[in-house]
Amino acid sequence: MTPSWPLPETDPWSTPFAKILMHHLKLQPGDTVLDIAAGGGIPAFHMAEQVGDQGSVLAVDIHQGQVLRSRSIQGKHMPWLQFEVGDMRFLPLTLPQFDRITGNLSFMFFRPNRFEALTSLIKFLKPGGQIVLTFPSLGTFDSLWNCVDEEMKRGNYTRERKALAEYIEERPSATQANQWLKELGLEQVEVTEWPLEIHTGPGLNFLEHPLLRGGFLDDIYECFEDQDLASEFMCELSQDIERFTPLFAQRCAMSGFLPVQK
């Protein structure tokens, strides 16, 4: 019996994001894919069994483990769908034009020069094709950062409080992405965001919930040359959890077409 690969459900992050990311694409059989910063294949399965054996899906990460362990899923299934290693900031000009590129959880990642890795991204992509990313914006868990910066105040972190205000401003917001992709002269782009809560509890389970430690608190942590000191402020500060919660993450997707050629 052939397998289904519907978005699974038991992804608390990743499928959240790719559902507004389907919500935009308009997907039909037979297109061309790339997808970016593939990860663990959420949702370039999903993709490949819209477009069915006459499309193409083709998923790039940089993290060789993600691509092995992509392949391992897909097995002998799907034969369009193509995991491979590589670096969206910088693919290779030999690859041909696609009629959808997506990327979910990727924009955040084009970091430092995000319109120069968006403007180099667009060049694969097929006149009247669309382009679908998605990312948690500026906005997200803002309850917790005005938090930590209160208490960086309190405690007198000076330098501390200057490398989170840095973190923060580099942010990309649904404003920066719509300029961008206007700027690129795409047409009916269209820049959305979408609010998820995230629920946790006191001391471990927020120090370590999966969601917020891999990429979140580890930067609160970064704001600290002494890692002793960050941990006994983290510490400190998850005690009282119902300063900052509830915590919401801004799920943003930003869209747009590439005109026709006339």
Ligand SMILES: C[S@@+](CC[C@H](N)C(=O)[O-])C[C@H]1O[C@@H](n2cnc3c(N)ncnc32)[C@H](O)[C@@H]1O
Second form
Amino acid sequence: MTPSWPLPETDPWSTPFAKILMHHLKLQPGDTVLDIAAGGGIPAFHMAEQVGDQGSVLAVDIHQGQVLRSRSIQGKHMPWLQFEVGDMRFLPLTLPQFDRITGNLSFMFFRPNRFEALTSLIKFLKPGGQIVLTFPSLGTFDSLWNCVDEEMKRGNYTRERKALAEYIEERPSATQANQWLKELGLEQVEVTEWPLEIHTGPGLNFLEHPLLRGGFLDDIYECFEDQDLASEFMCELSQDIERFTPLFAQRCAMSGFLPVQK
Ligand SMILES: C[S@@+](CC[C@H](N)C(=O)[O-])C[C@H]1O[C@@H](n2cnc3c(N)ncnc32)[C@H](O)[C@@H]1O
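What would the structure be for the form predicted together with the named molecule, rather than the form predicted alone?
Let us now look at the entire complex, which starts with that chain.
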């Protein structure tokens, strides 16, 4: 049977991450799922179809606009799927425990204390339950960061270079995810990384690239106090994309099971 709510093939960012999430996730009909950073419902709709009406999916996102949009896509379909506004780092203690906790493209937003946020989240997992989170891990777009760093060094942008180093240092890594899941007592821990090539052309094609601009290039602009200078710097960089292409993101999935006996 063809699923009615497949992962959309047209989404070049969320879907490749959701695919590795689904690869790790052991989902059964009747499971209860908490999906954090649910956004537009990739992969919440897909999972709701898998668990069926004997299960449930609670999909939480911090932005009301996202929740309203997802509800309007849902309409009256699959009433066991519920979209709610909430901050995944501070979920209400009244929430029940779930068979599965998922979060596609979520872990990078567990700031400022990712370990603390992960610890709180795992409290909502049933004994024997599984958590699977995906995120672009350290290593994502390294060729770009290296090139930006070289250019900053060449242009004597000392403060901006320091800000860039701090930004890169703050990115979550696969090694750290692995260590934290084990520290929290999870079993069958698996942390995998799968490269994803992002294609871009020079100039505006790079500067306005829908995947790069919002999530990543803005972070370079933020290293500059003077935004005119940032634009000039980025414009120059955008003319010579051969210096940092091919451009790879690292799709990281972290997965673990809470022991049945605590
Ligand atoms: C990159 S999108 C991923 C959405 C969806 N899971 C997907 O794969 O398309 C990240 C989502 O995380 C949400 N988000 C960021 N910080 C959050 C937080 N603290 N609590 C809940 N959601 C958060 C954003 O609103 C955004 O919708």
